[in-house]
Structure formats: structure tokens, C-alpha cells
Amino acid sequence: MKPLQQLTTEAYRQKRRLVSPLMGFPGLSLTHSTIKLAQQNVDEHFKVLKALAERFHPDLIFPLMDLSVEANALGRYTVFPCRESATVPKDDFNIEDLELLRNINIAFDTRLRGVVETVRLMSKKLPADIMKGAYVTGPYSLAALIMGAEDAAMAAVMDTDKLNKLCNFAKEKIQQYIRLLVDAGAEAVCLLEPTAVMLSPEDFEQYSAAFIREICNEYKNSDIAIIYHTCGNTMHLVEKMAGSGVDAVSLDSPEAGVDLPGVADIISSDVVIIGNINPTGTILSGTSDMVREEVSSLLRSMDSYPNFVLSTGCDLPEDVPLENIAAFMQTGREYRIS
């Protein structure tokens, strides 16, 4: 049993839960930084995470979520607003470009190395009882960033060989990135597949889960936890996610259509379920009392499932009030399973 499962199981034996909101962006207010600065400056990035760790002491912490890192490292056109996450607009792509892209060593990309060095600082300087995580873009989502989301969706139907080649290439670059993150001290790696939610279960298996299974096989006998995150309503995909060999699934909110107890009923209890308070709902615009009520309700609904970590359905927006995160943490910490 890997450390993430061990900690989750041990907490359940003690009638409590691990608590780990995905909260990178709200930490910017603690250091008076910006998204652009934090995502391009290792010291600024680590200051944000250190401030969050000192203020809330979650059981698992991640850097700021950034879906542009790998695509940018491969030379794709990337836009860097000051107060929003970097984005990768659609640009021209031909499958023949793969040979050129294959020769790019992403280990030398400055932004990607910045994330790796941030994880290294997390590993060395954050408390030992906080598990250090890292985000990477999933194979289908990276392929969609390279060729365009609409083109990727069309290729899933009309040009399967092309999409398979691109997803396999994406998987290879993701594996290289994960190795760098693990060497830097990452204890959990979360593969972000937001674009894959539009796929059918069969296409999801072919263009995402099958490649993630290969990644999982590399870490099957290690202590590294591999987490599968997909935004939106994944009820039709969650069995494919859990069946890919990952150690945990991270799922979106009930408002997105995800029934967490329903998920727990259909996937293996060996797979940890992480979620799923709405990041843009009560915690963003409600009161602390409303947050406590929502968190308590979710915790009660998961009482009979040992494989659960209290979290948010996705990364919290920057303007989530810190007092609401504190209410989330306090409610999660104080809750005892009946």
C-alpha cells in the first residue's frame, strides 16, 4: 500500500479524514504576488505555497495549477496574462511537426524547470507531514493543446491514427516531466485531463486511460501516488479512470454532475477518491457558516467509505476568501466519522 492509501486508511481508522483543498491561487493574497510572477519565478511560487502551508497545514499540497507548461515547453504559442493563468491558443499544427517536437528536450525549458525547482523547495522546506504533490497535463489534454481541442475531437472520430500518434508522443513527454518532478521530491503526481471529459467512454479509454496506464506501470512498485483528475461530469468515465491503474481519482463537484457516494459504490476501494466541494460555489461567494454546512454534508455522505480525501472539485479561484478556506479546513479537521 502506498503512502497516500496508508494515510487515508489510517485516518479512517481514527474516524477522521485527510483534508486537502486545491488552493494554490488564493495563496497569492498572502504574499501579494500575481499569477504571472508566481508561475514564472520559483521564489515567488514557493513563497505562496509556504504561506499556505503555514496558514492551513493541508495534508497534501500542490503548486499553482498550470495547464500550459508542457505545451509551452514544446514551443506552442502561449499567452501570459498578469492575473490569469497562461493559456495556449490554437495554432497551426501538422502531424509532420512531431519529428521536430520529438527532438525538443523539455528538461531544459525554463518554465518547466521552474516548476521542478518549486517542487524541490517544497520537498526540502515544507513540513514532512505535508505530502508534496505536482500537476502535469494528461496525454489527451496535451494533444488537444498542441493541435486544438476541436481538431482533437474531430480526429478521435475521423483520424484515429494521427490522434494516437500525438497522444503517445504527449505521453512520452509527460513521462519525462514526471521523472523530473519525482527526482525533485514529488510524492504525488496529478494528471490533469480536463479536455477528455468530452470523449465517449471508449474514446476516453483509447486516448487517455490507456496512456495513463503506461505511466502508472512505471510507478507501480514505488511510493509515488498517481492521481487522475478530470473536470466536469465524469460519471460515465470514472470506471475507466479508476481502472487505469491510478492510486486516486480527483473529481469535480455535485454541481458538475458528480455523485461522490455513487462513485464510491462502483470503483475499487483501493482507489482513493479526492473531492469534491464546488470551487466556484459557496466557498467562493458564501459565508463561512455556509461552507461549514456544505463540507459537513459531504463528509456525512462519505462516512461509510474509507477511501476518501476531503478536497475541492478543482483548483480554487484566486478570490476565494481565506476565511472560507479556514472554515473548510476547520470543519474537515474537526469532523469525526460516526
Contents of the next structure:
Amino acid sequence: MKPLQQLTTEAYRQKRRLVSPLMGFPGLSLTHSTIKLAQQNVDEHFKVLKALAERFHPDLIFPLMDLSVEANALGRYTVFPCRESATVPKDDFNIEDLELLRNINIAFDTRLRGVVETVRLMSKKLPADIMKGAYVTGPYSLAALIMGAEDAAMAAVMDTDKLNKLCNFAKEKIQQYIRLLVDAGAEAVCLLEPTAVMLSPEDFEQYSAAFIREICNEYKNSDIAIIYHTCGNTMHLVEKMAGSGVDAVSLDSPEAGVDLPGVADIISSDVVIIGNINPTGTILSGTSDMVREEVSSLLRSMDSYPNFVLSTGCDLPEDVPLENIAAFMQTGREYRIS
Amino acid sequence: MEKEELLQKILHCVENGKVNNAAPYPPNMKGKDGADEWTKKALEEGIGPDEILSEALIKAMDVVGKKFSEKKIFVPQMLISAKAMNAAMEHLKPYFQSGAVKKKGLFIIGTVAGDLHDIGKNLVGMIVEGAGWEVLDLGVDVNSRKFLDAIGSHKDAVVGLSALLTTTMANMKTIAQDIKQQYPEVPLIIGGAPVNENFKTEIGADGYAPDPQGAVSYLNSLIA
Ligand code: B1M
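Structure of the form predicted in complex with the partner chain, please, following the form predicted alone?
Shown next: the complete complex, the earlier chain at its head.
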């Protein structure tokens, strides 16, 4: 059993839960920083994470979510708004360009290197009882960033060879990135595959899960936990996600359509389920009492499942009030399974 | 070939996303004619463009929209069906332009300012077009000015706003209010993952649709 599963099971035995909201951006207010600064500067980035760790002490912590890092490292056009996460807008792409992209060594990219160094600082300087995670864009989502999300969706049926080739290429670059992150001290790697929510279960298996399986194989006999995150309504995809060899699945909120106890009923209990408080609902615009109620109700609904970690359905937006995160953490910490 | 059979062929091609003879999808129809060729043939055989629209295209896209709502097909399959519909529409365009065939009305759609997400908006546009409406797509990152200009030139249009970010819901509210202030009688429908019925009421829009099929039902209710 890997540490993530071990800790989850151990907590359950003690009738409590691990608690880990996906909270990068709200931490910016703790250090008076901006998304742009933190996503481009290692020290600034680490300061935010340190402040979050000190304030909330989650069981698992991640850097700021940034789905543009890998595509940007591969030379794709990227924009950097001050108060929003960096974005990769649609740009021209021909499959012939792939050969040019192949020659790019992403390990030399400053921003990607910056995330690796942030993880190194997390590993060295954050308390040992907080597990250090890292985000990586999943193969299909990276392919969609490279060729455009709509074109990637079309290619899933019209140009299967091309898309397979691109996803395989994305997987190879991702593997290289993961090795750097693990070397820097990442104990859990969360593969972000948001764009794959658009696919049918069969296409999801072909363009995402099959490649994730290859990534998992590399870490089968290690302590590194591989987490599969897809946001949106993934009820038609969870079995493919859980069956890909990952250690955990991270799922979106009931408002997005995800029924967490329903998921726990159909997937293997060896796979940890991470989720799924709505990141843009009560926690963003409700009171702390409302957050406590929502979190308690989720916890109660998962009482009979040992393989559960309390989290949010996706990354929290910057405007989430810190007192609501505190309410989330406190409710999670104090809860006892009946 | 019988008229019914030809219309069925077009319907089948659109429903299953067979664009033209050269298209590799769906695999079981490889090398066969698609919506493009069958529509051309139907017109040559003297079938009216209005009949092709109502008996083949609208019916096919209705099935496609329903299958999507029921999660029997997904975004790629829906995009391909829309592409097949477009291939058929290309042959009908001259008849729309000459006024020989009338559309149900004009639908102006756009993704609101600050928001670049357009796949959902595009799908809504395609399904609405397939339901017999003319669609004017203003694209992404569309501000009040652009919406107002478009409405100014088409005062009997219905307007649709799409937003995918919680941060751009505020822009949707501003745009909705600007539109309603200047054109209170213009029907306004909103959609996109973070918005809902309550938000529709809050911003003074007239309709909310969770998916393209919902948008079509709303539009058709206006002319029923
Ligand atoms: C008028 O009447 C109507 C009626 C119905 C209407 C309607 C209008 N409009 C839509 N509908 C409805 O019908 C459609 C069909 O059923 C539906 O449309 P949808 O659009 O919901 O569904 C589509 C068919 C498929 N869904 C999609 O197309 C969205 C998929 C996800 C993965 C997504 C994508 C692909 C992209 N993204 Co973005 N993106 C995400 C999405 C995460 C997810 N898993 O959902 C989401 C929406 N993005 C997000 C974010 C934060 C961002 N994105 C950004 C950028 C992008 C890309 C450009 C890379 C790409 C867009 C490509 C494109 N051409 O559209 C950035 C913002 C850029 C900007 N200014 O807009 C960025 C800020 C940064 C980032 N994290 O990447 C999140 C929003 C969080 C929130 N609630 O605010 C997000 C949920 C992912 C996440 N969890 O981080 C219905 O909503």
C-alpha cells in the first residue's frame, strides 16, 4: 500500500478523514501577491504555499494550479493576465509541427523549472506531516491545448491516428516532467484531465486512460501516488478513471453532476476518492456556517467508505474567503465517523 | 430513388455524422455518400429545400440534441453531426438567400466579455441552426457594445449569452442589463456551466437552458 492509501485507511480506522482542499489562489491574499507574480516567480509561489500550510495545515498540499505550464514549455502561445491563471488560447497547429516540438527539452523551460523548484522548496521546508503534491496536465488536455480543444474533440472521431500520436507525444513529455517533480520531492502527482470530460467512455479510454495507465506503471512499485482529476460531470467516466491503475480519483461537485457515494459504490475500494465540495458555490459566496453544513453533509454521506479524502471538486477561485476555508478545514478535522 | 428514401438518407447521415463520401467517420459508412452528396441529389430530384430542412435536417438534429442530453453521444459525435448538417445546409443556402425558404427567426449568440470558452456556445449555435433558425455568431469575448450593435441591425432577433467562468458571470449580468435597458422587448436566453435558473431571474434574462436542446425548446416556444 502506498502512503496516500495507508494514511487514508489509518485515518478511517481512527474515525477521522484526511482533509485537503485544492486551494492555491485564495492564499495569494495571505502574501499580498498576484497570480501572475506567483506563477512566474519561485519564491513568491512558495511564500503563498508556506502561508497556506501555516494557516490551514492540510494533509496534502499542491502548488498553484497552472494548466499552461507544459504547453508553454513546448512553445505554445500563452497569455498571462495579472489576476487570472495563465491561459493557452487556440493557435495554429499542424501534425507535421510535432517533429519540431519533439526537439524541445521542456526541462530547460524557466516556468516549468520554476514549478519543479517550488516543489523542491515544499519538500524541504514544509512540515513533514503534510504530503507534497504536484499538478501535471493530462495527455488529452495537453493535446487539446496544443491543437485547440474543439479540434481535439473533432479529431477524436475524424482523425484518430493524429490524435493518438499527439496524446502519446504529450504522455512522453508529461513523463519527463513527472520525473523532475518526483526527483524534487513530490509525493503525489495529480494528473489534470479537465478537457477529457467531453469524451465518450470509449474515447476517454483511448485518448486519456490508456496513457495514464502507462504513466502509472512507472510508479507502481514506488511510494508516489498518482491521482486522476477530471472536472465536470464524470459519472460516465469514473470507472475508466479508476480502472487506469491510479491510486486516487479526484472528482467535481454534486452541482456538476457527481454523486460521490454513487462513485464509491461502483469503483474498487483500493482507489481513494478525493472530493467534492463545489468550489464556486457556498464556499465562494456563502457564510462559514453554510460551509460547515455542506461539508458535514458530504462527510456523513461518505461514512461507510474507507477510501475517501475530503477535498473540493476543483481548484478554489482566488475570491474564496479565507474564513470559509477555515470552516471547511475545521469541520473536516473535527468530524468523527459514526 | 423515392423522396422518402432520400430524406431518410440525409437524416441518417446527419444523425450519424457522415459528412461526405471522403469522410472516414463513422467507420461503418466508410466510402459511402454523406449528407453532402445526398442533399445535392435530393435537390436534383426536385425535393423542395424546405422539405429537406424540416423532414431531414431539423428531425436529425432533434434526435442528435436529445441523444446528447441523455448522454448517449458526446461532444465529438455532436460536433461531427453538426458538421454533416452544415454540409447539407451549404446546398440550401441559395434558397434561404433568395427568400424561397424561410427560417424561423434570427438567433444572435456570443460568449460574454472576458470569456474565451466557445465549444458549448458553438454547439448551441449549430443545434439551433439545425432546428431551422438563422444564427449570427458574434464569437467569444463579446461586450455589450457588440451585442447592442448586432441587435440594432436585427431588432426582431432573439439573443443568447454564454459564460463558462464564475468571474465572467458578472459581465453577463452587465450585458443582460445593457440589452434590456435599450431593447426591453428582445428575448434574452442565457446558458453555460456556472449559470442557472436563479441567475437568469437575478439578471433579468427571459430564459435559461442547460443544453442546446433546452435552447431550441425555448426558441421554438417563442414562435409557437
Ligand atoms: C444561450 O444559451 C445557451 C444555452 C446553453 C449553453 C450556452 C448558451 N452555453 C453553453 N451551454 C450549455 O450547452 C453546452 C452543451 O451542453 C454546454 O456548454 P459547456 O461549455 O458547459 O460544455 C462544452 C460542450 C464542453 N466543455 C468545455 O468546452 C469546457 C471544458 C473545460 C475543460 C475548459 C476548456 C476546454 C478551456 N479552458 Co477553461 N475549461 C473549463 C472546462 C472544465 C470542464 N471540465 O468543464 C473551465 C470552464 N475553465 C476554467 C478556467 C478557470 C479557465 N479556462 C481557461 C481557458 C480554457 C481554454 C482556452 C484552454 C479551453 C477553452 C477552449 C475553447 N475553445 O472553448 C482560462 C480562462 C480563459 C478565458 N478568459 O476564458 C481559465 C481561467 C484558466 C484555466 N484554468 O485554464 C474553469 C472555470 C471555473 C469557474 N467556474 O469559474 C473550468 C471549469 C476548469 C477548471 N475547473 O479549472 C452547456 O453549458
